[in-house]
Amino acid sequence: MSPSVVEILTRTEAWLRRRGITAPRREAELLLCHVLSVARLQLYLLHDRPMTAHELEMLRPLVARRGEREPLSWILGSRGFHAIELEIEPGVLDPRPDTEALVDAALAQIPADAQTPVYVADIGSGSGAVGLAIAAARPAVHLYAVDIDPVALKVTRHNTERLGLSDRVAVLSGDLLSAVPDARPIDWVVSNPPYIPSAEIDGLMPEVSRHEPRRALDGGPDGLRIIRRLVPQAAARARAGILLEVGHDQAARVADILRRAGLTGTETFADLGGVQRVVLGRSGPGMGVPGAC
């Protein structure tokens, strides 16, 4: 006799608890859900029934896949972040929580009923989790998504489509802010860029240090060389401001950056976890320059 849904739910999460997995009773359920093609609530009311032999053959390779601790989302192939849920494939970030508060912190500067158009250039899109976030909350704005990977930037496209925002969204390629028309307005930049000193990659979690691409990793020997680069095009460019997201042990040096680049108006805001996870530079008078609308 088969065995059932809840005998197999009850085996994966020891499995995947054996393999290090810090929640393996909710990834068993997210495994389990995605091969049964039920919501987690239904989950429950499938506890006695027979698994078939087709479902526990489609199981078993994505349960291997996430004891080699491969991020979750790259074998369901989505990722809720914020208000939004994105397809998310190997190759780009898988989107963590901490990032929410890089979107709030964008939103808290951005009325909700702003009429005029509000121009936001993210840097370093990966799957267009940060700008399309954004731009699905706030109906003015315009987004620049921006990377340089040919897989990061096929993601977004498809996110971006999926999300209904392809009439305010534009997907460039090219590296950091040269990639968006000298022509064209910026009033807000907004980055997750790569911030972690090269050094430390190694010692992450499997997740991280075996699967998720470097290039969006690596911030160079003190994880600020990205941030370095991007600041003064940023102060040069955005008609309002600047917002990072930064590492648990950056936001002062960064700031400092965003001052001595001209930016004015120095703030920190912390994540879920209180870490100063996010820092906003305002334009000073005179800073930016404005672009055709």
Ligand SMILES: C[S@@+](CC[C@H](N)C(=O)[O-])C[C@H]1O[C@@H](n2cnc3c(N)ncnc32)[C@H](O)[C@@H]1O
The other form holds:
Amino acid sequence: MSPSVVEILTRTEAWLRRRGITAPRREAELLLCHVLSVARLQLYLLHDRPMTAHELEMLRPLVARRGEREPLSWILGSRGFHAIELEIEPGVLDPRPDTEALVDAALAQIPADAQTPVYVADIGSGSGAVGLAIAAARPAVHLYAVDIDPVALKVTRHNTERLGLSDRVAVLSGDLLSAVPDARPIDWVVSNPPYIPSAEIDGLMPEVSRHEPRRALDGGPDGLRIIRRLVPQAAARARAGILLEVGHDQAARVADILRRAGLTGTETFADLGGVQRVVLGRSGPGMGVPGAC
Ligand SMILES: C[S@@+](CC[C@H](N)C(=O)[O-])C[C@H]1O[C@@H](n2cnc3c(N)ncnc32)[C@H](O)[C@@H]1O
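So that was the form predicted alone. Now I'd like the form predicted in complex with this ligand, please.
What follows is the entire complex, opening with the chain shown before.
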């Protein structure tokens, strides 16, 4: 007789635990929900129902992928981020809950009832997470979503369309701010750039070290290589300022880089764990105005 949903749930949980997954019950439930096309609450109503051979066949490769420590959202194909749902696929950074602090810090700078356009450049858009969450929450925002990676650009474009934001979002391919044509105005530059020191990547959890794209992670010897290039570009173009996500011990050094580039009023904001992970700098008078720098 076919095993029941609850039997498969228990076996999957035990297997994922042996493979080092930290929340094996939750993940086993999410994988089963995906295969059975039900919400998590409904799963409990199906506990005694036998699994069909087809459902078991669908589940097996997904559980095997997770056992190889592929990010769960790559396997499920989506993840909730801030107030939006994003489609995610292999090759693009799985957006982190901590990155919602960058979105919140940006939203605090942009009035919800702004009547005139606010131009935001999201540098290193990945799945589109940061920029699209800002654009979805602020109707005045016009977004330039920039990435250098073809998979990231494809996923950002796809998520832009799915969220119905195409009329306010330009997805641009290129290196940092050079992707945004000089004639285009920019108020805020926001970015969750690659900031992990190169030598630390191999020691991170397997989801990151074995699977996520190096280009999304690697910030060079001290983690600040991209930030040092991006900040002067942003200081020259942004009329309002710049907001960056940084590593757990980088906030003071990055605030210093911002000040040296002429940005003022630097502030830092904490992530969900209380660590200062977002750095803001404001443009001074005349900054970001074509011809002023
Ligand atoms: C840490 S990921 C952030 C992705 C997304 N914003 C998020 O928070 O989930 C950094 C992103 O920057 C992109 N990137 C790396 N170097 C870049 C460059 N020189 N110009 C533009 N994008 C770059 C990577 O492809 C990657 O998508």
